[in-house]
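A single chain comes next, written as structure tokens; it is the form predicted on its own.
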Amino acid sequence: MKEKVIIKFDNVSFAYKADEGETAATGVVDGFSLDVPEGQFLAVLGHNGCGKSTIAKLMNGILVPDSGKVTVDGIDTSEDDNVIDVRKTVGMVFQNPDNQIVATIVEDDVAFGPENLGVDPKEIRNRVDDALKAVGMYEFRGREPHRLSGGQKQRVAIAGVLAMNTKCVVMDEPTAMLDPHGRQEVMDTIRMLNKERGITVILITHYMDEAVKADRVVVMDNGKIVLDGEPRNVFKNVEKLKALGLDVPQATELAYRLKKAGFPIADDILDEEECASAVLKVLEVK
């Protein structure tokens, strides 16, 4: 049975517009093409300036494509008419939670989305308390966003978006400005999201410790995809994700420079278990 597609970019083109002064528009996205299956949990690498943040905000209607079309469950983002049945199916979370929150009680902050859809008061408190629930934000419900933690923060972000019944979420370097701790914690309920409840991640990141728990990562320059596949595959192309200018993990750069350096090592190793697994292998046939 064939995959369905919640997100579809068809040839797409995007550029900003020129500064004053400028006499060209700055070209972003470049015949960009993309399906991303329903309940994936995709990551997207690159660059700063490749393009990233622009397919991120074409996928929920915050820009339209110059050229190409962009459809979100079937609905084209282009239409103005189509704009709040796009906002239902893709939510966007974005690097700074401070930005996003914008009333004094965690619970009323939840409400907001579901508020302005003018959703039924009843359906409101049963969504804001499933939404907190699944973040584990429940307990806080009462609390000041400005007294919790930049992971606590992002999480009742998450939940903002799940409240409006969202299938997929769009999260632009979510945890760019948070501790490890922080960080850890924001994975861990993006990855329950995907796997426990089915909602469709596309992660836009810096961290390759992220992108690795991954279903698909795409990689991204100058508005186009260079690689894309499972982790395994897209990491183990060490020197093309270099020349980029991209990291890959660690336990990947170790076991290509112990490649390179003549041990028989396998080019496809992503974790620290796997790395040392393979080179104890290497050690018991010296």
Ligand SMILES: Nc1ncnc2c1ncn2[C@@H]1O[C@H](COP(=O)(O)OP(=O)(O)O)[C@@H](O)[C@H]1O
Given for the second form:
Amino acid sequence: MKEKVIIKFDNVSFAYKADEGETAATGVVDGFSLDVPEGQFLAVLGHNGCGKSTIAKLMNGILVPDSGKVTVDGIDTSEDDNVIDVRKTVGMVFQNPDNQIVATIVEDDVAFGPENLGVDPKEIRNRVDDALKAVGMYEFRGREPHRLSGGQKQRVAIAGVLAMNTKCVVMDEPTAMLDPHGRQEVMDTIRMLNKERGITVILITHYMDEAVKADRVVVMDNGKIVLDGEPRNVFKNVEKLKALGLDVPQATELAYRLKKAGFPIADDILDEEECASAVLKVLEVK
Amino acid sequence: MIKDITIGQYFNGKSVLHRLDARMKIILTVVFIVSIFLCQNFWSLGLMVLFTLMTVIVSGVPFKMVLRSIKPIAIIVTFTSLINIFYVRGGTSLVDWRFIHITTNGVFTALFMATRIVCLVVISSMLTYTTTPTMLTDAIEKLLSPLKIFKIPVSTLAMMMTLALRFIPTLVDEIDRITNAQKARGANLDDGNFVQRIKALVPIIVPLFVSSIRRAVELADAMDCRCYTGGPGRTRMKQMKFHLRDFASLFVILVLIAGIVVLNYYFGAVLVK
Ligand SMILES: Nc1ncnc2c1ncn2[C@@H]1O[C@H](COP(=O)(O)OP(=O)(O)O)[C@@H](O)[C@H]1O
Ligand SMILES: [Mg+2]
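And the form predicted in complex with this ligand, for comparison with the form predicted on its own?
All chains and molecules follow, beginning with the one already shown.
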């Protein structure tokens, strides 16, 4: 049976309108097509300015395509009447936690989405408690957000999306402003959402070690998809990735260099462990 | 350090006053302020002062903190007292020397005024000491909600207040960061005369504006994503409910007003016409 597609881009083009007096806008997204099956953990990679955030905003109707069509759970995002339904399906977490927390108390912020949807107060309470427990922030429910660490704030933002019961979460570089510890916290939370709750996750990132954990990686360049597949198959293309101004995971890089130096080593290595055993194999052969 | 600033002057406590419904506290404060002006003699005024003191004691807010809230008005109080002493006439004359005429009415008016202002400020600060800004905003929203029939966007205004409160610490942080960045580039913010110092603020204010606008745009997107429309149909997780203690507090203040009226009646007005 074919998997159900939750987000579908069908030949989408989009350009930001140029201000008056400026030269005409150039297309940032051009003929973009992408199917995201329900339950997938998808990572989107690409250098700065290649249109990743634009794609993210197209996914829940913050932006609508100039041509082509984006559908979310079968709903067309470009129709004004659908906007609430679209956003009930696709939640969004942004890069800067400070600019997406709206309330002065953690639990009030998590309640913001369901409150807007007109959910019954008792039900909101349940959802908020559940969401805060899921991201491990329940003890902090009475705190002021500005006293939390970056990773904690970002987890609160994720709880805010969870409390809306969306099927899908789009995260636009949620770890870019965090320290390594905060990044780890947020990554663990994201994987929990995907594995335990079956939420479709679209993670935009420029950390390769985060992309490695995904089910599927899409690499973008100039508003187009240039590579698409399982992490193993995508990161094999070390030269192509480098040409696009991207790094590859360190372990992959090491294997690549060894191979270039003439060692017979596999080229689809993703993490340290695989790398170690591959190197061992090479040494044993010798 | 700067991250630790508290918004407003909330004093974390567990007293009855802290647990009173914020809407009731606002109403009580207004009623109290009105009743201050009912006092006509030192007996009823004394009752007011006693009540104010009791409130402070019950709240558990340290006296030092309460004094701090009076400090800014010390000058105004002194000034109005002096004017009253020298200009209000009537009653028996106390000093009558050259151009200085002091009468009993003058002294009494000065005392009355000073006591009233101090009571007023102390009681209002008790409101903000025992209520978090969030609770205050919610209460104001609820109390003003009848204005919706005049098409005044009460919920939107309350949302603006909440966002302002939410972003004060963030912006304070930002100012700190920009200031340090400009100092690192050699900006001199601490020396020079008044005009020079004002000019030195420009490189801080401009980046602050730019970044605030960027924040606002991002925030608007984030709020859109969470289905905020500003329209009707919004529910609230925290429902405000009046408890027995709220009605009891209302009863207490009514008794206080009754006391004032009785004392006024028995002892007459202090000021001689
Ligand atoms: N609000 C906007 N108005 C005009 N141009 C924009 C706007 N946002 C982004 N762009 C431009 O669109 C391109 C893609 O941006 P973006 O999607 O943010 O890329 P990424 O997230 O991959 O860094 C960039 O060239 C950027 O300058
Ligand atoms: Mg971006």
